[in-house]
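Next up: a single chain in structure tokens, the form predicted alone.
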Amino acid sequence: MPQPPDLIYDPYDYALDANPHPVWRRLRNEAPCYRNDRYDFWALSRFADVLGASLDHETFRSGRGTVLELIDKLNEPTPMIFKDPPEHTRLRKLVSRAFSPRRIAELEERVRDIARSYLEPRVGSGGFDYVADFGARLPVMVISSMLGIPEEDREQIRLWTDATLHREPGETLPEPGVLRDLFGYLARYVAERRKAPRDDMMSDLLEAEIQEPDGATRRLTDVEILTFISLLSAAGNETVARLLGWAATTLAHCPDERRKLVKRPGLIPGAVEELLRYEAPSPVQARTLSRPLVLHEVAIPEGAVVLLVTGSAGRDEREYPDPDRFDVERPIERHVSLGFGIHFCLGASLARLEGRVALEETLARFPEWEVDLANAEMVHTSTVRGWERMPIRF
């Protein structure tokens, strides 16, 4: 089908980012293989297409980058998510033990204690900023404690990682000094761990060995470790912070669904999955084609950049009945908001744990709230969507 000339999908448009669902619906129905000449990309928006591309990592490659504006612009070593097999496989295996189901289950009490420490002082107040004062702080405290970063420095780590993703209007690249400051800070602790290892993930990375294609083994370099740490920090912090921001707004706008969770806390794990489907915290991922492809009668050349719009896939009526309705009892067999295939989010189990515990502790103390949208503020990036500030009132 010909692409409507008035259909414009710009991932850097602030106005569109505030409510992309009408445009995403048009993409699914009118241009399921959409072409953007300005930024030189194609976009897939239907669930089946996004799922299929996620599973076909031989065709939809990540080695040139998975962020539109960073394609071919990063120097080695690049993060694990910007790699293809076999290197991606070796690196993922290296850190997967830190996110095993057993290790994540062991973290629950720590996550719960941190959540309580932020929420309990707010009891009896008129309200607070649910994201800035809680949702953005919980995940950074958890992942930073796993890495062994001192508590007094964790807020600065969050600010740096936020800045690596933020984009000003008209800009597509982050401030160049942000990564330098973040790496410079973390390098001190890597040097300390080399001299005196501790019981934390940073020390585990220093001790880990990676197998080369020829069978030889080696330790990670400092730069590789810093790349790992910055990836784990940014990915873990951003995803959960935005998930909890969407929880605050969505449950305020759907009070009947919120009451179900208060009365039946056993529904909360399913509600986390529904939130991920309904408002994907990371709604866009980029891939590069390794071969020519024809989709929906549109020819895409080898080497083309294709955006997988997971945020749109979660609202596809072809996969989910009545997709624009938020339903905490919806049976969800699958969604793509945490990725699929070999690039499935390594920290998915941790994100789900943090989301579940955060909602359990929040609803136990604050069964009702309203959101102050007039004083709310969104995060603006090409890959992460959600709230930076979301005041709530009781």
Second form
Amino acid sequence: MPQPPDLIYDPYDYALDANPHPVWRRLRNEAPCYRNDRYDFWALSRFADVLGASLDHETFRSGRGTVLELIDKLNEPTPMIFKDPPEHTRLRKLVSRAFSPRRIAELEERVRDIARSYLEPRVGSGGFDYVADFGARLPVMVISSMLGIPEEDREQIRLWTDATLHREPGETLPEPGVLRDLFGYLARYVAERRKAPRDDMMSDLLEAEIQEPDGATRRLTDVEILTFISLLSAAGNETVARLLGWAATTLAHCPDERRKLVKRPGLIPGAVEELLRYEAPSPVQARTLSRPLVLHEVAIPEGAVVLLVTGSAGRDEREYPDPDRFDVERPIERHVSLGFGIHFCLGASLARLEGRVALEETLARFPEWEVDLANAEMVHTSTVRGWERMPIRF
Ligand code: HEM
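Now show the form predicted together with protoporphyrin IX containing FE (HEM), given that the preceding structure was the form predicted alone.
Up next: the whole complex, starting with the chain shown before.
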């Protein structure tokens, strides 16, 4: 079908980012294989197409990058999210152990303690910034704790991580001094820990052996370990912070659904899945094509950049009845907000644990709140979508 000339999907448009759902709906209905000449990409927005592309990693490749503006601009060594098999398979196998269900289940009490330490002092305060004071802090502290970073250094790591996420207007990269301090600390820490292994994720990484293509095995280098830690920080912190920001606004806007969760906390795990579907924290993943393809009568050449709009897939009426309704009791068999296929979110069980515990601890203390949208702020990056500041009042 010919593409309507007035249909424009610009992933860098702040106004569109504030509420992309009407445009995403039009993409699904009017241009399921959408072409953007200005930024030279195609976009798939229907659930079935995003799912199919995520599963077909032979055709839809990640190795040139998965962030539109960073395609072909990556520095070696790249993290596994930007790799294809067989390299991706080797790395993923190696780090999977650190994210095994056993390791993650062991974290529940720690996650809960961290969540409580942020929420408890707010009781009776009248309000706080749910993202800046809580949602953005929780995941950074959890990862530091998983890595075995000494307790007294974790707040500094959190401050540095916060600073690496901050962008001056017009800048796309963080201030180099902050990265130097953060990586200087982590490099010293990795070197020290090589001498004294313990029972934590860092020791798993240091001891894991990687198999080279010729069959030889070796340990990961310090640089490879630091690359993996920065991937965890990039993929795990911002996304969970956005998920919790969406929880604050969506539940405030749907008080009946919130009441159900207060009364029946057993619904919370399903509510986390519904939140992920309803407002995907990481709504767009890029791929490049290893072969030419025709989709919905549109010919896409080999080498083309194709955006998988997971945020749109979650609202596809072909997959979810009444998709714009937030329903904590919706039976969700599957969604693509944590990816699908070989790059399926490595931290999925951790994200789900953090989301569930954060909501349990929040609703137990603050069964009702309002959001102060006039003083809220969105983050504008091409990888995540959501709130950077979300003041709540109760
Ligand atoms: C709500 C929170 C989260 C969301 C929405 C999310 C979303 C995603 C998505 C969509 C992908 C697939 C990317 C692609 O296909 O190119 C992914 C991959 C990944 N995520 Fe998450 N993520 C979350 C939390 C986390 C956490 C907590 C961690 C770890 C601490 C993590 C680590 C990773 C890693 C390492 C990958 C790459 C996996 C691979 O390439 O095999 N994520 N995530």
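We call the rigid core the largest set of C-alpha positions that still match within 1.5 Å between the two forms. Positions refer to the first chain, counted from 1. What you are looking at is a predicted structure, and each value in this text was computed from that prediction instead of being measured.
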>> How about Gly148 - superposed on the rigid core, does its CA move between the two forms by 2 Å or more?
In response: yes
> Is Leu244 among the residues whose Cα moves by 2 Å or more between the two forms after superposition of the rigid core?
Replying inline: no
>> Relative to the superposed rigid core, does Arg188 relocate between the two forms - that is, does its Cα move 2 Å or more?
In response: yes
> Once the rigid core is matched, what's the CA displacement of Glu207 between the two forms in angstrom?
Replying inline: 2.7
